[in-house]
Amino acid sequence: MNDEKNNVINPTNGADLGFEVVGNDAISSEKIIAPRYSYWKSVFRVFFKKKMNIVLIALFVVLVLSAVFIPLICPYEPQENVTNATAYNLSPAKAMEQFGHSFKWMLGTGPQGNSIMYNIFAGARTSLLLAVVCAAINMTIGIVLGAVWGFSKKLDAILIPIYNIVANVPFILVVAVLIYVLGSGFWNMVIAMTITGWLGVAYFFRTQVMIIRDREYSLASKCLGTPIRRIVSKNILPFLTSVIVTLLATEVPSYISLETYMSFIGIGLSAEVPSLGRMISAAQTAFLTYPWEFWPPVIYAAMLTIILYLLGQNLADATDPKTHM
């Protein structure tokens, strides 16, 4: 029994077990040796830990770069073969037989002899640009206003009645009416999608801010005289990073889908502006007879929305500090 006690209290035995005697130094005993924590480094570590995200990013980069640069290098000309009736609605095999084997005719021709391949990239460029502009406007206004809205009772009294009225009107109905009033066009479409779109985002963030504004660290900052603007920017918004990413993950694909739908029913962009929705709308009557005119833009639009949604959801998970353990 005495030998066991001697082994326990003997400092030399601790070295064999991987322990080190600190001694009676109070400062040394309080030191914690741990790697320095970096939030964004942990976010990217968790995000890229999933190999599927790398594949999705590669596909998304290919789709975006092709939509941005191919129309610049190879401009889309919808009327280039309009006087040649033999070029109308050609399958990929017949189009390459008539015009030669090239990238331009790999998907055949449309109802006016236009290149479907070039039309897809030109339309995707318009749809992506529209979605990014609308999401940037709505998210910027919504986040800033929603953060202030969650603290300001005066602003709350003004915006709550407005939100209750606007929220009870279907958003797609608002967009359709505004397009009829303003007319078709890219910037008219942007105005129609953003004139009330930011209100829903602002209300969502107002609710999130109200949930965390009364936590201890925010109350302590307020008691110390910290301005509301600084409390919002330093205490509230960083905590909502994962929420912002999650909402952004749904905003961009939703605007691509909305533009596609509005153009599909004929009240979207003007006829001279190529878009994925207009391609699908023009090919709906040829769904069975000329399937090469319908399915390529559908697949391209579906790939864009699905990839953006999956990447956004995975990035939102990675921005949650709970996943950094």
Second form
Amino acid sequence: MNDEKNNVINPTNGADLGFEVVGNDAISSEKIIAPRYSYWKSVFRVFFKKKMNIVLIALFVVLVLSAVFIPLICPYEPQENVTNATAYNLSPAKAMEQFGHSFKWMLGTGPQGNSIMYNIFAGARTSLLLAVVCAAINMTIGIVLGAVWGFSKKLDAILIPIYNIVANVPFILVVAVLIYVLGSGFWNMVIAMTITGWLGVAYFFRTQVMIIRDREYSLASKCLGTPIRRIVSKNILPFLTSVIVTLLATEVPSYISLETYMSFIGIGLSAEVPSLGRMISAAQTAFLTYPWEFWPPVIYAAMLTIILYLLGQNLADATDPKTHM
Amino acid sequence: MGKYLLKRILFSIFSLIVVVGIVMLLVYSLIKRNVIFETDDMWTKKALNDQKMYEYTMFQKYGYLTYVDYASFLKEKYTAKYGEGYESQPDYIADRDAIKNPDTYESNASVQEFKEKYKGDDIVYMAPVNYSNGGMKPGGRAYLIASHEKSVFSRLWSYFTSLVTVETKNMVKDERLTDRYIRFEKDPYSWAGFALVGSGTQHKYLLYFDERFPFIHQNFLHLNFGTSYTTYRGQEITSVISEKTGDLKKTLQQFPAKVGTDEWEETAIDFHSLQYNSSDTVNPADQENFNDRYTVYNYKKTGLSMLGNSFVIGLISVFISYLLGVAIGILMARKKDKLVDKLGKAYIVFISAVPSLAYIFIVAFIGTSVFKLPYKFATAPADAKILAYILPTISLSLGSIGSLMKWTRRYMIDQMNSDYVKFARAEGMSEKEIYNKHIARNAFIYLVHGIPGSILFCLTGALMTERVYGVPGVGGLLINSINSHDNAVIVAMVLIITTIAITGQILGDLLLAKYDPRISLSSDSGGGRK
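Moving on from the form predicted on its own, kindly provide the form predicted in complex with the partner chain as a structure.
Starting with the chain above, the whole complex follows.
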């Protein structure tokens, strides 16, 4: 076919005028010349343009790595000094005097001679793990179900009454009652937080899907006979990336806060699981007398949530294509 | 509109019942029921069969089951047969003692009759526990009972049917009381001089005035949420949350029988709280002081009730939050990208990201160390109790100020870019006029919705704040009851909190529709004012 096309042009005419015949490159003429565009590349270009985000990422990596690896390398042993009454409630200076200058005793000791430093990292590990697991479960179920919910009238008939009932009950109440029934513990906490948690995400997502479902380009796509599955995966979900990231940005820190909150009021994790909330709860009476037991976990939890929140917000801004100009 | 509201209210009641039903199912069926005895001294004092019987009585009292004792069955049977003196009849004694022998009790005719009568129930026989020499061990008495588990539906039914009681003049079941009425009478204890007084009702004063907010009070309707088991042993939940705390407030008063004489007494009795005393004997001092059998009373106290504490703190904080949050939000929107806006944004990020626990403690720390304000509610000096409310109120306000700032700013900025604002500016209206008359008014539409909810939620208390400062409020009630397995309180709190959440939503929607005529609640009216 290419040969036929080339033959159409007369080779003699051009040569007479002093031009050289180049011929027609059929393959490249089929291509539309446009600048290369990759969505994620452009997201990261916008994201890293802000210097603050680089600092945040660095802090985030440090926090996550320390929460993951420090408990692995230096396991937290709450009972190690329990028989040694002289090690109880030592201020950082006294603890380092007694045990030597090491990373472990830099923040002093707790009511049973435990290392505050190790306790914080072990607690942060639990909090982060819980937040990530809960957010992953709620977001996955919520997004998948919400996408289907936005299209299915049958599902709407079932889920709307359920949502109306569940939405009336404060979330903290659901979690508190469920933990009471299931008993405390990491996985029970996960169940309590996810059993109705996905419903809110799904409802939010349903509304977003419905808004985009009725946009002109989706309708056009539907008229051209695109199956619904493809409309959802190609037309709608990519459009909602920034919505998903925004949601993620508030979900993850909110679970950390919730865990802190629940453990603080004594119905969260069981006593043997180290957690930031439990640490704060245990030290709250010592808030004025032994401040080194109280403030480090509070500050650490605040730092963790604030970094996650800012990072999420900025990533959400960057994933919004309108900022890519 | 009315039809829509009715539908909505009916659905709300339905969902309330569903929620309470689910919680009852969870709490009464999935929790090991014996945990409620862990802290009960009465239970630990008893042994063997007596202890088991005590468990049954308590399970009945707290709504797990209903049971019939063989002894009460016999009592009923023989009173019908012989009347009062049945206890000395030989066939009664034979039947009563039949269950003392585990080998032969089943052949007794009365036992068989008992079993036949309660066929569907669980028949539990507790054989006597004896020492080897034949003497009975303490608590080893024999029992025979028929117990019947309550289903969730019957429990739900009885809970909701006994939820509200209305006082009538036939409320007191006492034959000695002949004069029954409800009428207006002179009231020596109020500034108004009269009150609605009942005889035959449970409370004497049904409608009365006094010097306490809201100055007019009623005793007609009572909410009965059930009885606390572990946290407030045997007390009714309604009275736990509404009874005053603090020191007795003594004033010079006269007892009802002494009104008109010159006998005054320094007493803290609240005569408006008088209730009927249906016990057989009235103590002689009371007989002298009261001219009727309404001799059960509460005391006047200086402090607020648990509900009062929570409500005062909550209400002030709602007021502060709306005042500051909206004002700062508007300021931030007007000075967008200026210093005020940047500071405000930093505050919003801090408040929404940091666990509330952290900033509450920061407030507590600064308040106690810099401003020397009292930290724990209980340790505050009695003459300066009001100072103890300051830190909890501030702590509670910070979060809502942040979110109100965020939303006010957001809505204001959205409105600022709309066409009608450009038009108003083109018309030459002053910036002040544009902001106050147009933008703010439209931005408030979104904020109005939350007002009823935030006021109502003051009634449920602030869990975290109250716990940190040790405020005796209702916020900690749910958590305390969860920690001590107090099922009735858990169900009651779920009911209260859910009711408040639903009511807040409905009222918010109504207020929104009232404030913005473009919003119509019922979908069939097609939007717009009708």
